Each structure stands twice: as structure tokens, then as C-alpha cells.
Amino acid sequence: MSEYRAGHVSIIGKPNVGKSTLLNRLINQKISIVSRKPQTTRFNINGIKSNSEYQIIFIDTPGLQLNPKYTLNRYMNKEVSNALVYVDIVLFVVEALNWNKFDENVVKILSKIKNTKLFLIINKIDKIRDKKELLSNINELSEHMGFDEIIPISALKGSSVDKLELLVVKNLPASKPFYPIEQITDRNERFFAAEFVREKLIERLNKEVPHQLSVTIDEFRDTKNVIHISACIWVEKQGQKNIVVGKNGQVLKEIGINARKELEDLYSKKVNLKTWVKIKSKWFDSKVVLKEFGYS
């Protein structure tokens, strides 16, 4: 029998290239929230893929920010930097045929990393009709820096994701597992309750106030038959609160119903979810408030 392999693999890239979709696909379960809105991911999230031969700790990261203006954005960039320390492989995710200055910024950071395998992951190839364009794109991207592997994939459709996983395993060091084999993440249930509520807020309010929203969990009580969750949605202004609540509370009610359904799927148990909205001015630019909200 060959030696057991285990290691850490960071998934990085500019906002909205499909990093969270890729993580969920790799571990065959949704643990990282997704939307078409950039900056959806705010925290590093470990997704753990284990079997009898290997354990891969995939680290989903926020999209790297150019010239971060607020404390929250700087926190997100710090999360990315932390995810590049003591990892075995970095998956640099880019969108096929859509290279820009944000990708160049990631390259500058990656050029400083030593003794770490670097894979270029060209995502969203399902959107390309002419495969000659893809081949030309691969050749062009290979000139930006020395990549150990270049793998075109579709995280959404699952194309070549199995190939990516095999290449990752091949490049992992021999090691004992870092987590119990059955564990799929390092985050707790309260974290996912807050994130799934925030995801439904982003989906429902996509063109209005997604970046001014945060969610905290005041109560998470797991009884025999039901999980009771109390979630507080934080906004910056009264006008934003009005939008989140909606006429006669309809928007907030809809968000609660959608979040509850996903949480019940996640926990395989009935969920009683209560939500309300509070105002905290400029919370996203306050170190003290951000720490209270779990950004630390």
C-alpha cells in the first residue's frame, strides 16, 4: 500500500471567478456560499476531502482586492495572505478569456511565494464555443509565470475537476491526515447559519445593498427535533433596513424562508429561523465592530 498523502491547497483569484463553486464541487457538498456578485466570500473556509488514501484541505479565499478602501476589504486581503502561508499547492483560478489587472495583481503576490506548487486553473470553459480560442488563451496565460500545471475546467459543470483532484493528490506530501476522516470543514454550525442567511440576502438584493450587509447569530440551539436559530442582519442606514425588510416585511420573510430551506438541507433537520434587522453605521470600516461580527 502506498503512503498516505495529506496537505493544504489554497484556492485564490480575483473576485467572481468561481472559487467557491470549485470548492463545493471538489468536496461534493455546499459549504461556501456563492452568487454572481463579487466579494461574496469574506472568510477563508476549509473544505476537507478525505478517503483511505489521501486528505486534501482546500482553502477557499475571498477575491483579492485592488487598493482596498475599507477595513473589511483589507481584512479580506489579509485572509488571502494567510491562506498562502504553509500550503503545499496554490490553485490560481482565472476566468477563460477574461484576464485583467486584477489577475496581474494576483501574479505579483504569487511571484513572491517559494517552494509551493502553483497550478493555473482556467475556469468557465463551458462558456467558450470555439476551442481554438481556449488553446490560444492557454498559451497566452502560460507566459505570465512558471506554472507547474495548467488545467482548463468548468467548476459549474464539473468538467475536468476529477483530473484536477488527481493532479493535486499526486503533488501532496506523504503525511498523516490533519483532521478526522469524516470531517468536511473547520467551520462551526453558527458560521454556516450566518453565511446562508447572507447568501439569500445577496441573491434577493443583488442590485441594492449586498456589500453593506452582515449577519450575526444570537442563538443557535439544537434540540431533539428542531434547530432554533436567531439571526441578526446588520445594515448601515435606515434606508437599507427598509429595503431588507420590504413592504409589510415581505422581503425579510422571503429571505428567511429560502435560508431555512438550505439550512435544513445542510443540517438534515427541521430549522426554526428568526431574523431581524439592526443598524450599525459604517460597520464595515470599524475594527471594533468587525471583530464583534467575527472578522478577526
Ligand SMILES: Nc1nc2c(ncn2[C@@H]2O[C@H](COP(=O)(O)OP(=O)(O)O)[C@@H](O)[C@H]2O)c(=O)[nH]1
Contents of the next structure:
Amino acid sequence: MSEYRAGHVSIIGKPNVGKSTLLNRLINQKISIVSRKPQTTRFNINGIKSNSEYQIIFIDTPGLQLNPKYTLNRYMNKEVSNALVYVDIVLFVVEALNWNKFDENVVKILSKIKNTKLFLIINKIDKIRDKKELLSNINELSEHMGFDEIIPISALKGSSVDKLELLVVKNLPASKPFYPIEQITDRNERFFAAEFVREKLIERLNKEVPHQLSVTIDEFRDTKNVIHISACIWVEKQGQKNIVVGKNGQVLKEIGINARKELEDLYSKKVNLKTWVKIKSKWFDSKVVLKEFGYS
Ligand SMILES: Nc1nc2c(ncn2[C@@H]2O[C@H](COP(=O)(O)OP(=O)(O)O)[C@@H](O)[C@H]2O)c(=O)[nH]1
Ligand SMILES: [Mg+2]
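Having seen the form predicted on its own, please provide the structure of the form predicted together with the ligand.
The next block holds the full complex; its first chain is the one shown before.
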């Protein structure tokens, strides 16, 4: 029998190219929140895929930002840098036919790392009708830097994701597993409660508000039949609070229902979710508050 293989694989790229969608597809479960809006992912999230032959620890990262404006954005970029240390393979995800200066910025950072295999993942190929276009795009992209593999995929439809996984395994070192085989993430249940509430907020609210809110979990109590969760939604101003709550509390109620449904799926248990909205001015630019909110 061949030796067990195990290692760390980072998923890096500009916002919105489909990094979190790819992680969820690889793990076959939604553990990273996804949206059309950029900057949805704020934390590195480990998704672990194991079987009797190998264990891959995938690290989903926030999209790398060009000119981080606030402490929160700098924190997000630091998460990306952390994900480049001691990993075996980096998956640089780009969107087919949509290369721009934000990708150039990622290349700049990637060119500094050494002793790590680098795969170029060209995502969203389902959006391309003319396959000839894709071929010339692959040629163009391969000129930006040397890649160990170039793999066109569709994370959404699942095309060539198996092939990507096989190539990853081929490039992993022989090693014992780092985590128990049945574990699929290193994040705890509380983390997912906060993230799923945040996802429903991003889905429901318009452009600006989602970037200025954060969610903390005040209570997480797992009883025999029900998990009781209290989530606090932190916004920056009274106006935002009014938007999140909505007329007669309608918006907040909807968000609560949607988040509860997903959490019940995730935990396979009944959930009693309570939500509160509180104001903390400029929280995203305060080191102290960011730490309290879990960004550290
Ligand atoms: N058409 C298409 N859309 C995709 C694909 N992968 C991701 N998306 C969409 O792209 C958007 C951003 O995805 P997300 O995973 O949050 O991107 P991230 O910011 O890189 O993590 C979402 O609306 C996804 O549904 C794909 O392969 N094809
Ligand atoms: Mg993401």
C-alpha cells in the first residue's frame, strides 16, 4: 500500500472569483458563505477532506484587496498572507476571461512565495460558450507566471473539480493526517451560527450595509432537542439599524427565519434563534472592537 498523504492547500484570489464556492464543492458541504457581493469572506476557513489514502486541508481566504482602507480590510489581507505560510499548494483562482489589475496584485504577492506548488484555477468556464476563447485565455494567463498546473473548472457546476482534487493529491507530501478523519472543519459551531446569520444579512440587504456589519454569538446552548442561539448584529449607525430591523421588524424576522433553516440543516437539529441589533460606531476600524468580534 502506498503511504498516506496529507497537506495544506490555500485558495487565493481576488474577491468574487468563486473561492468559497470551490471549497464547499470540494468538501461537499456548505461551510463557507457565498454571495454575489465581493468581500463576503472575512476569515480563513479550513475545510478538511479525508479518506483512507489522503487528507487535504483546504484554506479558503478572503479576497485579496488592493488598497485596504480600514483595520478590518487590513485584517482580511493579513489572513491571506497567513494562508501562504507553510502550505504545500496554492490554488490561485481567477475568473475565465476576466483578468484585471486585482489579479495582477495577487500575482505580485504570489511571486514572493517559494517552495510551494502553484496551480492556476480558471473558474466559471460554464459561462463561456466558445471553447476557442478559453484556449487563448489559458495561453495568455500562462504568461503571467510559471504554474505547476493550469486547470479550467466550474466550481458552481462541479466540472473538473474531481480532476483538480486528483492533481492536488499527487502533489501532497507523505504525512500522517493532521485531524481526525471524520472532522470537516476546524471552526466550531458558534462560528457557523455567526457566519450564516451574516450570509442572510448580505443576501437581504443592499450594497453598503453588509460591509459595515458584524455578527457575534452571545449564547449557544445545546440542549437535548433544541440548540438555543442568541446572535447580535453589530452595525455602525442608527440608520443601518433601522434598515436591518425593517418596518415592524419584518426584515430582521426574515433573516432570522432563513438563517435558522440553514443552521438546522447544518446541525441536523432544531434551532431556536434570537437576533438583536446593536450599534457600535466605526467598529471596523477599531483594533480593540475587532478583537472582541473575533478578528484576531
Ligand atoms: N457561473 C458561475 N458562477 C460561479 C462559479 N463559482 C462561483 N460563482 C458565483 O460567483 C459568486 C461569488 O462566489 P464566491 O464563492 O462567494 O466567491 P469568492 O468571493 O471568491 O469566495 C457567487 O454568486 C457564486 O455563485 C462558477 O463556476 N460559475
Ligand atoms: Mg469567499
